[in-house]
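First, one chain by itself: the form predicted on its own, in structure tokens.
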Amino acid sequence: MDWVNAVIQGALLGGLYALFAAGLSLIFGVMRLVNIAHGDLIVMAAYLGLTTSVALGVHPLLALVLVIPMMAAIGYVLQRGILNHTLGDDLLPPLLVTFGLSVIIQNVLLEGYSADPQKMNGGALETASVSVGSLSLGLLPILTFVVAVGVIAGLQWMFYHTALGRSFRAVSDNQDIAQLMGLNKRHIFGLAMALALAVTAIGGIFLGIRTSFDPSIGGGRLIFGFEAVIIGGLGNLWGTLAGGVILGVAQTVGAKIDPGWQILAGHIVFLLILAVRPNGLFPRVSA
């Protein structure tokens, strides 16, 4: 039963990783942009949630009402003002610019909040649990997983059933033809980044409730997000959820074998899958 519990806990942890990864998958699928600063943006969202919840005296989940539009606005301005100018056939400029952005965000957070670990007060949600047979499952991990499924289902529906989704798919398939059809690709890219950072805001809030955070942890969240995206298949949103679950299960099973193997086990599983399926388990098939 202990092993079953480890697998279930890992699957629930995968929901948090899927929230980290969904934004990465979205922006790569739409504009083939690899955002090195994504992990630091997750941490920035956590700090915005902390500041909002403390200043207004509200629960961190209620702070999402303000944090989501703030992160979306930051994403749109960032894409239109900086990142659009780096896009092209060469992958190096956006990598260098987002790496520089990562350094800037870390230092700004360090100046504003210090290096001391912070944590949001989730109240009773942090310790509440439900019993399933002989297992006791935390309410917060369950809520995180349910939200991750809901977010990814919403993004998938948006992609295939709305005008914005059709615009995303059009510029992803062929930017020049999309421009000729009257789409402003710079605006569409800005909306894609805004949507990606809105999802990132949700991941950042759940991260801040679940565990402590500081300005330096963005790199680790970026790695988990990348691994989930690549395991599932680049550009495949449901694959991203599957990748997060696989990564989470690998980590909890590794920790069950030896506490020191938790992170290492996830990296090993990632490398094994990458060696066998370089395009991920569920790569997006082009029409």
Second form
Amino acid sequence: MDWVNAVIQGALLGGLYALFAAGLSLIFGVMRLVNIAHGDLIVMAAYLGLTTSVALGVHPLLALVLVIPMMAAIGYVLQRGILNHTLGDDLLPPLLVTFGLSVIIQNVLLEGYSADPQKMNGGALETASVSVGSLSLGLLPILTFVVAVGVIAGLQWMFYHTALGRSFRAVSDNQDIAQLMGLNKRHIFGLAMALALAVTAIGGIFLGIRTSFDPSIGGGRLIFGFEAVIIGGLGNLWGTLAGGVILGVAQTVGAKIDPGWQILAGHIVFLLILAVRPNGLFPRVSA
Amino acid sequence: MPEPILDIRGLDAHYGDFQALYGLNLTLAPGEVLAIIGSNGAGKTTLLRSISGLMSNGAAQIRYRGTPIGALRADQVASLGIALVPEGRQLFPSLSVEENLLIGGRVKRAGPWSLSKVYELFPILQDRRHQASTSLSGGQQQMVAIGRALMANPDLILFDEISLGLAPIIIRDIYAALPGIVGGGMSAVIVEQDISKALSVSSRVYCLQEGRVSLEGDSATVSRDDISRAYFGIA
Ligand SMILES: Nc1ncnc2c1ncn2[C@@H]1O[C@H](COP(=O)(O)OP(=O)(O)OP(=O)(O)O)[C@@H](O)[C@H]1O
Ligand SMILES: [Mg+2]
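And the form predicted together with the partner chain, for comparison with the form predicted on its own?
The complete assembly is shown below, putting the previous chain first.
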């Protein structure tokens, strides 16, 4: 029963990883940008959530009402002000600039909040659990997973059933021709980053309720998100959720074998999948 | 002569160090259909890319209804009412047939063209509307590319080699649709390798050679000898 428990806990943890990964996947899909600062933006969202919930005396999940639009606005400005200028035929400039951004965000957070680990107060949600048979599952991981599924479903619907999603796909296919349709790609990229960071806000706040965080942990979150995207196959949002689940299960099962193995087991599974299926498990079938 | 809808003066275009157009002059009257001919590499596509804003040029080198547009971005040019049917069709592979058409209508200009009008013009597209655009035959893809441009309700439409790579019977069908498109008063620039096709659908013709205009004339009266000379540069 312990093993079943580990697998289920891991699967639920995968929901959090999918929330980390969805934004990465979205911006890579739309503009071929690998955002090295993505993990630090997740941590920044957690701090914004902390400050908002403390200042207003509200539950961190309620703080999302403010943090989501804040992160979206930051995303749009960041894209139009900086990142758009790095995009071109060369993949290196965006990597370097987002790497620099990662360092800057960490330092700003360090200045503002110190290196001491912080945590958001989720109240009763943190300890509440539901019994399923002989298993006891935390309400917070379940809620995280349900939200992740909802977010992925929402993104998927937006991508394939709205004019905005159509514009995202068109720009992703061919930027020049998309411009001919009257789409300003700079604006579309700004909207994509806004959406990606809105999702990041959700991921950051669930992270900050679940565990303590400090300004240095962004890199690890980036890696988990990145691994989930690659395992699931680039450009496939449901695949990203599956990737997150696989990574989460690998980690909790690894930790069950030996607590020191948690992170390593995730990386090993990632590398194994990459070796067998270099395009991930569910790559987008190119039309 | 009425004020030209398009007035190009001294247009230069470059790809890095390479100059593709040299001080090109061209005018187009409202409602006129202009043909552009010229051998491979003459600069026809470069000219259309410049007009549509995919290449940036000196602002005043291209005027549209008197407004300098040479330095505008393609999306800005599109919203002014210029649409391009690009060489090689260039449909969006991730979009279905209907989505390709819908995105063409994104600039939301008022006018006669709508999804149902395009389906009336090319009925086969209606049957295929939920298919991936890449699953269509070349001719059907060209119909989507034309429909996509029409959906913007442009005042000026630019066609870049719409018969390229298509079977003669398909080319005939597509050209048969042209009067229904430009008959409504839309101005058009048609780049075409097939000279007799080009002459038969246009009122005036320009021949390009190595980035310069080597001939300009009335399509009905221009002589074949003059064309061969302008085309191949035989002096
Ligand atoms: N992206 C590019 N980079 C560099 N040079 C280019 C590029 N595109 C075109 N050229 C050059 O510019 C010149 C004009 O090309 P353009 O495509 O406009 O010719 P074209 O008349 O459309 O030819 P075709 O009939 O083959 O379509 C050619 O010499 C071509 O080699
Ligand atoms: Mg060409």
